[in-house]
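The chain below stands alone and is given as structure tokens, in the form predicted alone.
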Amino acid sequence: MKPLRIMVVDDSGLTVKKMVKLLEELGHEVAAVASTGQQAVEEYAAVAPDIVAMDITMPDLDGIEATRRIMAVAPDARIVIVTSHGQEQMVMDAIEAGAKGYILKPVKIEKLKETLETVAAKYLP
């Protein structure tokens, strides 16, 4: 699989650090980091990432609404929701909003690799 450019969106600095480390271990490039849904929406077009790893629970604009807004301007966006256990309904809402998949926290490198490969194979040209 070719290296992907990934935008990481999470309000937890610790989670961002871990995601960046895992993505780099997998050979991917972190194209941008956003700490709020609003920031992700504003930066998406300029960054044009292959995939967005989007947290659900964030201040100002949650991941579901941020996904809706990105999909409204970029219908081919590939967004993967990163969520904690017990948020199944939110995951379903995110999929309905246009997310292409999800990963549960704490993020395991094997699951991250598998999800990225699946989304890339299915949705990237």
The other form holds:
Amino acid sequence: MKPLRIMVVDDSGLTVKKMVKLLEELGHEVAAVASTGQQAVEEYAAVAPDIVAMDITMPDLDGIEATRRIMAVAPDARIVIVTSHGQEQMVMDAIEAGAKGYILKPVKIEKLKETLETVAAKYLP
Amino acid sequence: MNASMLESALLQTHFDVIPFGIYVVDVATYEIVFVNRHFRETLGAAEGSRCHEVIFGESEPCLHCRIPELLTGTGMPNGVTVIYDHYNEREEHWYQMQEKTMGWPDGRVVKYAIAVDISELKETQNRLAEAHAELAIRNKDLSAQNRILQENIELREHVERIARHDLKAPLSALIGLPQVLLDNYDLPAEAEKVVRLIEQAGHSMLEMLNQSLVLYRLETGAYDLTPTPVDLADMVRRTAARLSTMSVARSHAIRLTRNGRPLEPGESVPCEGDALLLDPMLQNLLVNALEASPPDGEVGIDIRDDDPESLTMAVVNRGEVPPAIRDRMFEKYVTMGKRGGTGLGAYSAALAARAHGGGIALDASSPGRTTVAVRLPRRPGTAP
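Alternative state: the form predicted together with the partner chain, after the form predicted alone:
Let's see the whole complex now, leading with the same chain.
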């Protein structure tokens, strides 16, 4: 598949590092890294990524609310939630907010590849 | 060895035999005071380092740190045990954490944390959560598609409604002007014939439009049934007479009966119904029977009125409905493949029967014979 421009949003430096490594292994470009939900909302338009990989638990604005706010200004945004939370309610809230995919940590490269390919095929123009 | 050292050694021995990772942290400084043998195997000698750095890979105290919940206002152990699941980013493992504060033999207040690796359980739960998520996303996509489909249907209905109404205006000229031509111009005989054909075509088209409007109202539930006294015997006789002169009848005989015996001239079968629906319904069923019947076959219409609750009109012909469409015979656009068939005749007949509170049924149980029976309640609009 053609390389995607991905925005990674996570407050954990360790997770960001791992995610960047996996994305680069898959041949994608990390277009931007945001360490808070607020930063992601503010920078989304300027970065205009193909897909956002969004954490849920972050200090200032959580990933569900950040998803909601990005979707409000960019309804065609493609946001994939990447989180360690396995609770179903979190899943439903994220999808209700507009998330197009959901990956649970620890992120396996096959699962990441499959989710990015599915989301790109279904929602990228 | 003094008492405090002895107590400390005893505690450490206790912790060492427990087969789960245990670490003890000074609540004031986050300094690791002790890790048990189980933890030491993976973590190494961590004593003296900060817990958030060594265990969680964070330079600052963790966001999820529960120490404040385990202390009194004066910073003493409050006896509370917190239990929670935690994903360790550094190790990529899930742990169930049990944490409590206590006084350490050297006088410091410490938190001890027992970490049970629950990664396998979490893996299963996560796969389940991902499957749920996948379903929820598909449901959301489907609802969006359904919304678009519904909008398309509404748009199509709107266009059809406009077409039906708008077509009627120019049609009045097509129906009215031929008579003006015939009355005011001395037309040659051939031209007169053509003009009459145009007039007839106009009437047919108007009839089709009216019928499609009725069909539309029946489908959308907007039809207002107005039952009036109807003589079923008279209706059957008139319909049979009209069709027998038309090409569709070819050489077929149409046999009319009441409860199985020949219908006598002048005999009447009164019932309540909406003639605007019943007339075309009977015509549609009879046309279908005539068209499906082999050459020189007889087509029968039997009125049965020996039931106090309902009446039945059964149209019988030779020939069989193909097995593949028997179950769908009264669905919209289902045809037997005849030329010019719209698949609306049997469908509209079924809608008309249902609008009366009755029903329609196909009986293909006798080989070589097809019966379509319409049941009408004696009091229309109420199911018998």
